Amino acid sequence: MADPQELVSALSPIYGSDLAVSQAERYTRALALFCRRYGPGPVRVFRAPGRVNLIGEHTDYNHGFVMPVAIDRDILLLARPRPDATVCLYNVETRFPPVSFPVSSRVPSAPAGHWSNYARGVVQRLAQEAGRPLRGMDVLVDGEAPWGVPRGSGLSSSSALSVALALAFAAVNDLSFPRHHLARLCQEAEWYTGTRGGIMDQFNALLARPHHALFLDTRPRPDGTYTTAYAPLPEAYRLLVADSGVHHDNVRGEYNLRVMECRAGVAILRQHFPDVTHLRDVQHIPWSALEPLLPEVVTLQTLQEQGLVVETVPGVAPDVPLRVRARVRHVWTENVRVQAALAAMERGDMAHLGTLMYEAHRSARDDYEISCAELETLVSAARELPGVLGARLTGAGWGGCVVILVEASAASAVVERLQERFYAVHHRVPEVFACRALGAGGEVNLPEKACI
């Protein structure tokens, strides 16, 4: 094993000197477990961060704007190339036993909901992209608390896992991709699980910058690259993440239903604006001009009977009511808010950023209908506490977490009061923690002695 101080020194640039000691203990345990599982030999170590989305929810699959932050909770992945074309997986966190599967352009799936389907999707997509025989690898995944990304809490544990796996699989096979292209491959790989999400989470995990939020225009340029900007997070403020304790599954029907409702909006608007392919295409048109064109409720069956071509989504029946106007209104106004948030952060106006966060939460609750009682308790309680500038649900919704912008001097008091108020309503203490903005995922250059 590596000398403890050498390991701390290697991890300090990633996590900061105050967290490096705890992280060194985590890495040491993971290396020892890998050795027990797979035997001695060199090990390569990769990490990918979770994220909290500061503002810009459900806009990415509509080619809109988002502003995520990579947080100091990450997926740690240890890998060693194998001489054959088999991927062997062991996850220290899940109840599932170890699994293995062949490297192939058509990887067989595990049962629905099995965590290994994220790995299978990554391997399949990268094998398709490579177009040549690839080797397998032995893998250990560590996402355990307190430093792992909590699963089902809206902090993008699934995308962090996908990115870490992609980084490792590409490395052991000498595959080289520009990071924006690897993000796209990871997004497509996650479609293997049935979720039709956007590119925000993968992009953030691969391009984040320490002490900044990432502004991302999720519409690719003609050359396949993306427009980004980095918005500074001043030291005088902190981001708190409060976990509602209500966990969701990203392949649930409600998520795909929202995607379907947006696609229905596109089909309807295309009658008036023929070049529309995504809701982003009408962003320059005043909402007052768009609103009368969109029905409050319609079904896919009705639209098809009208001769409209609508791109369908798995699991959405033709007779399910689609609340098109409200969903499009959320996406349109959320894009405006994200652009305003970037401008506010660039001029250091954190108070206005907080106001925009509250407005974003109301839209997500009322127009996109992705909130729940526990999230509402957290946001309402945060609004009443001194030092809080803004709060909103973050992630896909229907549970998960709230992100809170707070003055650094008030952070500890806010955590305590928030837990008290949540307990008074729901009779349990939520996890609330401060997080810092870390950099992008990648291979961790540990001391040579760290290899076992």
The other form holds:
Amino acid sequence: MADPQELVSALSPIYGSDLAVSQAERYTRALALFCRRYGPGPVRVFRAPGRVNLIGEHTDYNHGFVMPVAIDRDILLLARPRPDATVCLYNVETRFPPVSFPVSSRVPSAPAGHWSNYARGVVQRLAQEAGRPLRGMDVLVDGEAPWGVPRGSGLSSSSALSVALALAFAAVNDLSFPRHHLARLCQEAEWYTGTRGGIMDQFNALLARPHHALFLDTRPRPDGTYTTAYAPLPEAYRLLVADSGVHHDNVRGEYNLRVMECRAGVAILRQHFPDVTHLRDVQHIPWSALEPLLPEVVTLQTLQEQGLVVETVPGVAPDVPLRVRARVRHVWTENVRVQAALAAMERGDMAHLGTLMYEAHRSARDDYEISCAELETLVSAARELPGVLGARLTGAGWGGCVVILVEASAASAVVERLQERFYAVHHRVPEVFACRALGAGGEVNLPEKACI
Ligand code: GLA
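What I would like now is the form predicted together with ligand GLA, since the data block earlier showed the form predicted on its own; can you produce it?
Below, the chain from earlier opens the complete complex, with every other chain and molecule after it.
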């Protein structure tokens, strides 16, 4: 068993010295559980963080700009290679029963919505990429509160799981990928679950840096690498995350519909600009020139009858109204805001960052229509509180969380006031917490990893 003091020293650089003690307890418990379940022997330890997106929503699948932050809530994953080609998953939260599945380039899926589908997607994608037989592993997953990434809150617990599992599976099979490439594989792996997500969450979990937001241009360069910049988060400010507690039943369906609406926009704009493959390709054209080219509402059926080639998304019916103009307006203006946000942070102008966050929220609410009453309560309450510079919904939307930029000295008062105001309207107390920006996920090198 690892020496407790050595464990704290090993975890301090990751979590900070004040959190390292409780993290050491968490790690010790996970190691003990692993050995109880799978027997004694060496164990490798991995972690991957959740994220809060400062600005740049629904831009990534359009090859636009995003600016996420890796938060101090993560998925801890312990792994040991197996002699056979089976992956065994055991979750510290016993309400998720253990599961196992074969390593294959066609892994059978669990019922829709089952947590193991994220792991299955990763194993399948890495097996395809490796093109050689791979070994399985025994795995323990610890995403439990208070240190785990809250689930269903739009803080990307699923990508944290995918990334932690990919790091472990690659490591036990001696597969080595550049991080940006692994992010791409993890993104594609998540399509296994049926959502056509972008690369923001996985990239951030693999390439974030402490005390910084990650500016990412999600359009890959021809060699498959990406343009990034790291925007400093000054000590004098805090990021608060307020959880609306709302989890829309059909986020996947709504999300895929937005992807479809953007693709319809691409198909329409391609008539005028033949090289357009993603909305990103019209970013240099003034919005006033684009707007008249885009119908307010159209259906896939109509576009196809007009002879347009539209890349479809599974599950979107041909007669569903697609609100193309407003969706494209959000994406176009959001890309402008993210670039402005990076410039503001680079010159330390956090007040301007806050203004951009409010604007981004309005666009997400009115043009992308991904807000809800509870998120509105949080953003409008935050806006009135002293010390708050900006607030907006973060993540896919339709519930989930709000991110609030606040002066450090006002943070605890803002938490209390927000809870009070939310309670007055919705009769329950939302979770609101300050998060710090930690670094990317990876293998955690503990001093002594063997179990007793
Ligand atoms: C989800 C997806 C991301 C991104 C956001 C919206 O979190 O996983 O790729 O599209 O929604 O910005």
